[in-house]
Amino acid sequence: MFVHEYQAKNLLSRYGFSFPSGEVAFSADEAEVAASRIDADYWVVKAQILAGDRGQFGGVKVARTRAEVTTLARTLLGSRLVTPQTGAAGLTVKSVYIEQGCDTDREMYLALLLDRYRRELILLAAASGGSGIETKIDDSAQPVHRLAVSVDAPPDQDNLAELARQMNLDEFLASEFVEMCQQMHQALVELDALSIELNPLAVVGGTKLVGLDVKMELDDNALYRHEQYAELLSLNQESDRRLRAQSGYNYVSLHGDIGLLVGGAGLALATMDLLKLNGLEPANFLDLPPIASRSNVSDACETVVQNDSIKALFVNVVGGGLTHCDTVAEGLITAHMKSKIKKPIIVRFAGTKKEHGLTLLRNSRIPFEMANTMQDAVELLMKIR
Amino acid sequence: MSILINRDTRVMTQGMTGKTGLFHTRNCLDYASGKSAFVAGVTPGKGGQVVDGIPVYDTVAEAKEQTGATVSVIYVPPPFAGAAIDEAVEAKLDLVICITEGIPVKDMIETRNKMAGSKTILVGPNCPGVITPEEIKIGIMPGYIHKKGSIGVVSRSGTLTYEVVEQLTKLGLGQSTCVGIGGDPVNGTKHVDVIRWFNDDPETEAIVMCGEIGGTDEEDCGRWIKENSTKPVAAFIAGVTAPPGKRMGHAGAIIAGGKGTAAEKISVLRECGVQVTENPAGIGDLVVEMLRA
C-alpha cells in the first residue's frame, strides 16, 4: 500500500532524514493551530491523497500568511482532486499537510526501490527532479543514474560517492548524500517498504539536503510484522474501498456498467479484457480472496452491485485452491436473499465443485443465468445490454 | 515424458499438518498415482505422527533421508514460508513448489540470495503448483479438468491456467505438464525456464504461455523463443485493458512508467514469432489453428 506524504515523513524522520517542519490537519481549525506552531516565512498547504501529480493539478498551494493557510485548507479539505493518476472521478481530500515553506537552490531526484527484473534493490538518482521524472528515465539528456543495491548489506560507500560525483554535488553535500542513501536503505529494509522516493530532494541554504516530497509504498504482505501499519491502513482505507481490501478482496472501481466478480487476479484481468474486446465496459473488478468463504462471497457480491451504474453482474469462477464453485454459489444465494439484487446475474462456473455449485444455483429458484464458457457469458451480457 | 514431475516423483508436504496443507495433500493423494507419490510430511515439532498413512518428520533433511523424497510442496503460512524454502534448498531437494501466498518481498529476496549456486529449482511462491495430467498433481489445481497430452502450459496466474486447460481439454487437446509460476514479483522459475524445459521435452509438441502486465519476463521469453525454440508457442497476455498505475491483484500485475504494458509485451512476442491472441476465450482455438499450420 502507498501511504500519505505526512505518514511517510513521520515513518522516515526517525532514520535521520531532513524534512521541512510540518503537521497534518483534518479540519480548517486544525490547520490554523498547525500554522500557528510552524515558524516560517511562508507555508505550503498540501492535499493528502494517494496519487501523484498533486502539484500540477491544484493540490499544493502556497500561503503567505497564517490566515491564508486556514482559508486554503478549508478550500482543499473535502474537495475532489483529479490528477492523471486518480482516474476521472478523482479522490476526496480528507487531510492536508501544512509545511514550512522552503527556498531551494537546486532540486534533485532520489529513489530506492525493488527492481522487479533483477529481484534486487535499485537506487535511482537524477541531478534534476520534479514531476514526470518517470518519463525521463530513458532520456539521455537528463540521465537517471542507477546503482544496484543488495537487501542484505548497505550500499557501498565508494559507489555512493561516485554517484554523488555524477550528481555534481560538492564535497560537503556529497557526504550528506552518501549518508542519506544509507539511511534510505536502512529505512526500506526495516520498514518493509517496496519503494521510497524523494522527489524533489532539495539543496537548501547551500549545505542541507531536504526531502520536499516523499512517496512511499509498504509491502502489504509484511503488515503482520508492523503493528503501527494497522492504523495507517484504517486511516487510508476509504480511498478505493480499502476496507474491502483489508478483508482480503482486491477491489478496483472502473467506469463501465458490468459488475465483475472473479476468482483470481489473472482470470479477472483476462475477463476484463474479454468484456472490452466485445465492446462491454466493466464498472468494477473484484478478485475473490484465495480462501473464499460463503460470507466473503456474499460481501463481495454486495460490494460489486452497490454501484448504481451496474446493469448486470458477471461472476466468473474457475474453482481451484480453496475457492470452490459450491461455496461461491452459497455466497451468491446469501447475498441475493440479504439484499434482493434486482440486476441480472450471469454465472460461469468451471473447475472444483462446478456441478454442485450449479445445482445449488438451480435449486435456489433465483433467476441466475448460467453460462458454460466465458464466451457464452459475454454473449448473454451483450443481450442484456 | 513430461517436465519436472511424473508418476515416479516422490514428494513431501511442508506444512502437512496445517488445514491447507492437509486438505490439498488429500486431494493430491486421490489424483492418479498420488498415493505412491506423496510419501512424507514435514512439520517442525510434529515428527513421529502419521497423518492419513503418511509419516510426518521434523525436518526436510530427515524426510528426504527416510523416504527418498526429492520434491517438496510448501503450504507453510507466509511468516515462515521463506525459511521453509531455505530448508528445502539446504537439503538439496531437486524441486520445491511453494504454494503460499503473501510472503513479504524482502523475505523472498533473501531466500533467492541464499539460493545462489544451488541446483534446487523453485516454482512459486503464490502459485497453483505443477501437474502432469493422469500421472501426478502437486498443488491446488482442479485435477479433473486436465487430460494427458502434448501441450505444455505455463502461466503466472492460477485461475487463468485452469481457464486455458479447460479450453484445451474441451477441444480434445491434452497437456504434457502445466506449470503455474506464480504472480509475485520475486519468484523462482520464470516463463523462459519452463519454455526451455518444454522445448527439450520430446512429448511436448506445442506450448501455451499466459502472461500478465508488469515486469519484463514475457519479453525475455519471446527473445529466447526466437533464438531457440523448435516448437510453436501460443500466448495470451492478460491486462490489455487494465488502467495504468492501478494494482490489479497480483503484486506483479502493475504497470509502472509505461514498462510492462500488455501492448509492449504483445508486440515483442509477435516480433519473436509467437502466436498471440487478444481473446482470452480463444486461446484453445489458437492452439488448434497453430497445430494445423
Contents of the next structure:
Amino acid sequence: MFVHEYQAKNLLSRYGFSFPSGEVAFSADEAEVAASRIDADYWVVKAQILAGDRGQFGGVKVARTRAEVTTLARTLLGSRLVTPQTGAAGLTVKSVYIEQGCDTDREMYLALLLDRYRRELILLAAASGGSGIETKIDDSAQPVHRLAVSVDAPPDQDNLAELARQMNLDEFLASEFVEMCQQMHQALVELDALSIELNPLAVVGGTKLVGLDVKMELDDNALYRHEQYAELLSLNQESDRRLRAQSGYNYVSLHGDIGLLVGGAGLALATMDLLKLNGLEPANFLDLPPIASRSNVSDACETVVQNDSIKALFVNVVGGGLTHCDTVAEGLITAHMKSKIKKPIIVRFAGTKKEHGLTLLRNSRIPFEMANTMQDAVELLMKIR
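Same protein, the form predicted on its own this time rather than the form predicted together with its partner chain?
The text that comes after this line covers the one chain and nothing more.
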C-alpha cells in the first residue's frame, strides 16, 4: 500500500526526520489558508498522486505569492496528471501539498527497502538525486551504494560512516546522515513499511539534511497492527480498494481502462495477456478464489467499478469449485442494485451453472453483452473502446 507524500511525511516526522513545513489542501481555499500559515519566501504546490516524476510532468509548481498558491492549487485540483508511472490514463489530483520553499546546496538519494529475493533490508544511497533518478542510476557514471541491513538490529555505525564518506559528506553532515539512516531503519520496522525513499535528500544551509520528497510503501498484511492507518486509507481511494480486497479476493490496480472481474489467478493472467495482445490495457488484476461467495463477488465488482478510469467491465468466469456462474451472476446483480453500474458490461461464462447465471442476468435486466469465447469478448471490448 503506497501512501501520499504528505501522509508519509506525517508518519516519518515522528521519528525525527526533517522536512520543510507543509499542509495538505483539498480545495483552493484550503490551499490559500495553508500558505498563510506557512512562513516562507516562496511556496511549492505539489499534486498528491500515488506516482513519481510529478515535477517533470507539471505536478509540482513554485508560487512566489499566496495568490499564486491559490491559482496553482485550483489548476491542479481535479486535473489528470500523466507521468511514466501513471500510464496513459493518468491519475486525478484530489489534493495538493503546500510546502515551504527550500533552497538547496546539494541533492542526494537515500532509500531503505525490503529485498524479497535476498530476504534482507537494503540501504541504497547515491550522491546525486532528484528528478529522473532512475535514469541517473542506470547511468554507470552515477554509482549507487548498497548496504545490507538486518531487520532485527540497527545498521552498524561504522558501515554507515563509510557510506557517508562515499557520499562525500563532511564530518558534521556525515554524523547527521548516520543518524537519519538509523531513524529510517527504526521507522521502517515499527511502521511495517516495505520501502522508504527520500528523493531528493537535500543539504540545506550547508549544515542540515532535509527530505524534500518521500515515497513510502506499507505492508498490506500488517494493517491490522496499525489502527492509525485507518485515516490514511479513508483519504486514499486506491489504498481503500486494496484494503477491501483483502476480504475474499485479490486486487491489484494497474493503469489501463478495462476493468476485470475474473475467477482464478491463472485465468486472470491469461485474460490480461489476451487484452494486451489486442492492444487493450487492463485496469486491474482481480482474482476471485474458488470459494468466493455472492457477497465477495459484489464487493469485488464495486471495487473495480470505483475506478473512474475504466471504460468497460469484463466478467470472465469458469464455474467450478464452490463458486459457480450463477453465484457470480448474483454478486453482479447485487452490486448493480447497490450502485448502478454505468459502464458497459461484457460477460463470458463457462462451466458449472453457465446457463443459469446468464438467465439470472437477463431476468435482472442488467444491460450486458454476452461473449461465448474470450476472443469474442475482446472484439466487443475493442468496439466499446
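These numbers were taken from a predicted model, which means no experiment stands behind them. Numbering follows the first chain given and starts at 1. Here, rigid core means the biggest group of C-alpha atoms that superpose within 1.5 Å across both forms.
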| property | result |
| --- | --- |
| C-alpha of Arg64 moved at least 2 Å between the two forms on rigid core | no |
| Core-aligned C-alpha movement of Ala265 between the two forms, 2 Å or more | yes |
| Rigid core superposed: Phe285 CA moves 2 Å or more between the two forms | yes |
| Core-referenced Cα shift (Å), Ala300, between the two forms | 3.3 |
